[in-house]
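First comes one chain, alone, set out as structure tokens in the form predicted alone.
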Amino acid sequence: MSRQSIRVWYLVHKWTSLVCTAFLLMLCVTGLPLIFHDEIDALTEDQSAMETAGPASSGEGPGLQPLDAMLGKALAARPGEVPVFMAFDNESPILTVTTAPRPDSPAADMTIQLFNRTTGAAVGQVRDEGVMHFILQLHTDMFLGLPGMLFLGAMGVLFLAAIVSGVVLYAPFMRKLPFGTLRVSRSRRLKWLDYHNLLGIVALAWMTVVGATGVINALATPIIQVWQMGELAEMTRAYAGREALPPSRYGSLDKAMAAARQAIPGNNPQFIAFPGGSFSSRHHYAVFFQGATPLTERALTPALIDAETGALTDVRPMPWYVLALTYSQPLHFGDYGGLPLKMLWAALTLFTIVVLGSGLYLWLGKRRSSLDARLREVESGGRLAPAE
């Protein structure tokens, strides 16, 4: 590689890393507890409501209460509000009903109630509060909503650029050194330079995956909006121009669910989006079904049911860009492989913290050195680095 090429890649690596390092450190620190959010929730929250045994609320067995009855109980507890979502569980009879003052109300104005579908009894509410909720909000959007998500997505793009440029510089640096070289008996700077390079290359694939899925997750809102304007608009073209269906004219949920199950047999419903919300049209119940296998359970397929008549309007698989989002969310937090994968995710997160911290330390130590001196350090594998 020519001196000019090394110069360009060095500057790309330096500035992309410097701009995103502080935010990446915050994301790593907040991401660590989020990897174990299920385990932490199990230790800190009252699980009595969720540990109810019985048939799955996503099923259709004789021991389950009608959906219309469950919705009626939820609305009776929140007079004046409208339904937004109803979500199901594949392992317990618990279902949730989300209500809000308006179908398009912000999440902060929504109320999520828990019900036992075998008894019909209310078993509590989901409360978005506490330390884990604070950490999740900080990690997701820094309490800034969509602008915060997009900003962190931009930091993710810089992180990916820093990874690529770091890999390019790794080749000339390691040209004369065996893999895994750690010169711990030399200067402190050279020791941390070797740690930076070794941990960076070991965690390379993981950092790339988590960085890329983080960028995709940051684009969740625009991705759903593109789906609404594209696929969803095509599915409901016959309803274009109609006034929004008022809640007083909503028809039977059980009739709608029966029509949806007939259109997509063999799958379980994950949630129902009510008319006017972000996942449906102004006239439809959108019943989202999940696949029946561990590989396909993230691939949702919506069945659109006319909310007034209960007739099926259309069924289509979600487009590739929405599937990319649904698969990237659990992959980002290591939710696919249980506790062993979470432990690996946590270890690689710690590696990344060391890479980011050592990179900052190395820049602070040589920020007054000339660019030529820093390029010679890369070309010589650190042998021509000035003494600390």
Second form
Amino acid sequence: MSRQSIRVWYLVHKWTSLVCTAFLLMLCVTGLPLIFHDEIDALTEDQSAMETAGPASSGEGPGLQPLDAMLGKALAARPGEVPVFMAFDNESPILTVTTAPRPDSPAADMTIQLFNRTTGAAVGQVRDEGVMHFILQLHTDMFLGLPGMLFLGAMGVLFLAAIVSGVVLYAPFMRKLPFGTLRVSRSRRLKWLDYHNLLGIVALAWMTVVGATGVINALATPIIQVWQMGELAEMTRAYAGREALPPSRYGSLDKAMAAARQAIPGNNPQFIAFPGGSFSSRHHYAVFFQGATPLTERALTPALIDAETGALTDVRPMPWYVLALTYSQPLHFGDYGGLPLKMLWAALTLFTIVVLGSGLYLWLGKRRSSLDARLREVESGGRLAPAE
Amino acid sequence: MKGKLPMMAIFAVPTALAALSLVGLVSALTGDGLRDAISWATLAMPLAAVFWAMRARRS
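Starting from the form predicted alone shown above, please give the structure in the form predicted together with the partner chain.
Shown next: the complete complex, the earlier chain at its head.
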């Protein structure tokens, strides 16, 4: 590699890293507890409701109460509100009903009630508060809503550019060094330079995947909006231009669910989106079905049912860009392969923290030395350290 | 080391680690049991490489 191209890649690595490092350190520190979200919740919250035994609320058949009855109870507890979502469980008879003052109310105004579908009893509310919720919000948007999400997504793009440029610089640096070289006894700078390189290169694929899926997750809102304005609008073209269906004219949920099940046999519903919300049209119950295999259970297929008549309007699998978002979530949070995977996720997050911290240290240490001196350091594999 | 290492030698271990990591990241998504175990084994390799370097390549 020529001196000129090393210079360009060095400057790309330096500036992309410097701009995103502080935010990435925050994301790593808040991401660590989020990996163990389920375990921490189990310790701090009353889990008795979620551990209720019985037939899965996503199923059908004897022993499960009608959906209309469950919705009726939820609305009776929140007079004046409208339904937004009803979500099901594959392991317990618990289902959740989300209500809000309006179909398009912001998430903060929504109420999530839990019901046992075998007994019909209310078993509490989901409360979006507490320290884990605070950490998740900080991690997702820094309490700034969509602009915060998009900003952190942009920091993720810089992180990816820093990874690519870092890998390019790894080549000239390691030209005369065997893999894994750790010169810990010469100088503190050399020690951290070697750790920065080693930890960065061994965790390269993991950091790239977590970074890229983080960027995709940051785009969740626009991705769903594109689906709603594109595919969903196409699926419900016959309803374009109609007034929103008032909740008083919503028809039977059980009838709608039966029509949806007939359209997608053999799968279980994950949730129903009610008319007017961000996952449906203004006239439809959108019943989202999960695939039946471990790989496809995350890939959702919506069946759109006319909310007034209960007749099927259309069924179409989610497009690729929504699937990319769906599969980005587990790949970003690391919560899909049991506790050992979570612990590896945490260890690799710690590696990332060390790479970020050592990068900052290396920059601060020789900030005043010339660019040429720092390029010599890269080209010589750290043998020629930049002078003050 | 005397001469310069060829690009292949510089990136041999990093490429292998990256490939194993990607196998592990996808494996646990496709099922449970053995597929989870494969993801644990492959994603432990970056950690193993660092432990190895701290023992064998520390100077």
